[in-house]
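Shown here is one chain on its own, the form predicted on its own, set out as structure tokens.
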Amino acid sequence: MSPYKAEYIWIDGTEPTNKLRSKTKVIPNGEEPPVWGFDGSSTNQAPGSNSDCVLSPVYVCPDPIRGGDNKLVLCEVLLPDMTPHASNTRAACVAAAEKYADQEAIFGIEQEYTFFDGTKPLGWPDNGFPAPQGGYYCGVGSDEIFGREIVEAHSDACIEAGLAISGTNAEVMPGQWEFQIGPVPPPQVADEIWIARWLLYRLAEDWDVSATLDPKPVKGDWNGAGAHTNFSTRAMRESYEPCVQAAEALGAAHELHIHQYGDGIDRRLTGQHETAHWSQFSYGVSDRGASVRIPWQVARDQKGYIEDRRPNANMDPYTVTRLIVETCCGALAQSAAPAAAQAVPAS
């Protein structure tokens, strides 16, 4: 039998915005990826003195580009004595989810984007502004939809790659749009996002395209780009309270959060196109300019989830569900504390 090829992919140590990198293994027939390495002082992730660092396959699927055999694999970034690399937020991740696992914590990211044509995004004019924003949002014709080859492959990508994409649609600025993946658990939710970063890169050469996660694309009067973040505990979806409480947490850890939910926050977060500035917090029902979403049907329904409204774009999806399930799941972990006390009979 023929071998395989797999594409290890891994996150850089780019700073302020970490980068996607991957490269090919030509693989045996029926082995499975093993651990590998790579040059280190390439990728801000080592010094040339001392530069290898090692791939450790955490989340591998079939790779939609290729066909066949051959797999995408996700790795985490460790040094040679097997411990997590300073760049690898994957780890703490997985405590984080490992310590509340308990209360089933699950999370729907909406990642939006916005190619770019050169220096424009892409359907803009070579000289000027399009038309200002309102028909782009879920529109449909070519006066007011650009990219929509680029999606659709994508969202079929997606789905042979077996990731748990849910939607797409286009959004409020032309040439922008978004992809959601989820609801599933922590770390996965993180993985899946970022395989489906690396397709929407890969598949964009193709066109000739670029796409860029910056939360801020163009100045002036137009929307940002964000990652909004669902999030729902077990006790959440079963009544309204936990729902609440959780809200209430994030506003209480607001500073800790706001300063790790992606480079060039306060460029989006201004208060203006359906953002909440980023220096205050607050939340509400069907409040689309509230740092924290309420959805409508969760109030009605008395269960459900919340939205944190807040994160870039270009956030780093292990470091945002990680201090979400610290943050929400850690509050509501000491509230059902005193009640579980009071619940157990005197002796």
Ligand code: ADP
Given for the second form:
Amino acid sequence: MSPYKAEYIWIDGTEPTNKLRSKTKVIPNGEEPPVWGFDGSSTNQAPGSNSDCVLSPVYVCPDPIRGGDNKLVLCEVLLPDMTPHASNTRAACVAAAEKYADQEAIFGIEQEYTFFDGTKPLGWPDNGFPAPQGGYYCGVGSDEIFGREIVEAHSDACIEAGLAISGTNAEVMPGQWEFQIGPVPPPQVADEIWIARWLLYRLAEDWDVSATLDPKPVKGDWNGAGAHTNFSTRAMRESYEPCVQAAEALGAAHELHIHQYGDGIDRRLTGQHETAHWSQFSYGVSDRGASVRIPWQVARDQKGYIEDRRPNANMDPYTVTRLIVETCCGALAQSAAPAAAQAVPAS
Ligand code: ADP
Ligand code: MN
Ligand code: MN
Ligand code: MN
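Given the form predicted on its own above, I would also like to look at the protein as it appears in the form predicted together with ligand ADP.
Then the entire complex follows, led off by the chain already shown.
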């Protein structure tokens, strides 16, 4: 039997926003993808004099582009002593997820992005601007929609790879789109976002189109690109009070979170275009101008999840999900402890 191709995908050390890298390893049929390595001096992850970095597989799935027995192999980056590299944000995400595993946290992430044709958004005129925003969101028709064939190929690829993609839609700015991954637990949701991003970039190559996660790809009266992060614990899925407590906890930790929600967050969170200003925290039912939204169905059903609308499209999902788990699960663990103690009758 012939060998298969494994595409090793990893996150590099580019600042301020890490980039995806990948290379191919040909592996004998029947063998699992082994630990591998790369030249960290070419990815801002090591000095040339001591350049070896380790690729340790964390998520392996079928390669929907090459098909057959070929695989995609998402890796975390380790130092040669097998400890996490400074650029490896997954390790801390795993630690937080394990610490609060009993709360059964799950996330659904809405990844927005923008297609570019050279230096302009896909479908935009060579000179000037398209008609103002209003008809493009969830639109239909060749005067409003640009790149749908790529979006279809991408969602098919995510499904074939076994990712938990839950939907796609055209966004408010023409050429801008969204896909959602989840709800699944951390770090899986973040692993799948990174693989889905890689598939998007790779598939768009075939149309000579690039996809960008720039949080504000066009200045002015055009929507930015975010990564709304929907979150719940088992307690939140069972009753309303923990949903409110989680939103309050996010408010108390606003400063800590906002600076780790993606580079250029002040360009996107201006207080306009369905955003709350980056310097202020707010939450509310159905409020798309709030930092955190409690969906109306959640208020009606008195249970469910909350939506953190602050993360930029270019955020690191390992970092964002770690922060939310630490802040919200930390607060919910504290509020659960005294309640349990009170339930014990005094002897
Ligand atoms: P919006 O109305 O904000 O555009 P979307 O439908 O795009 O909402 O995304 C909602 C996301 O919330 C989906 O990814 C979905 O999987 C996720 N979600 C639904 N229920 C939960 C839950 N209980 N916990 C976490 N995420 C959830
Ligand atoms: Mn959405
Ligand atoms: Mn959206
Ligand atoms: Mn949303």
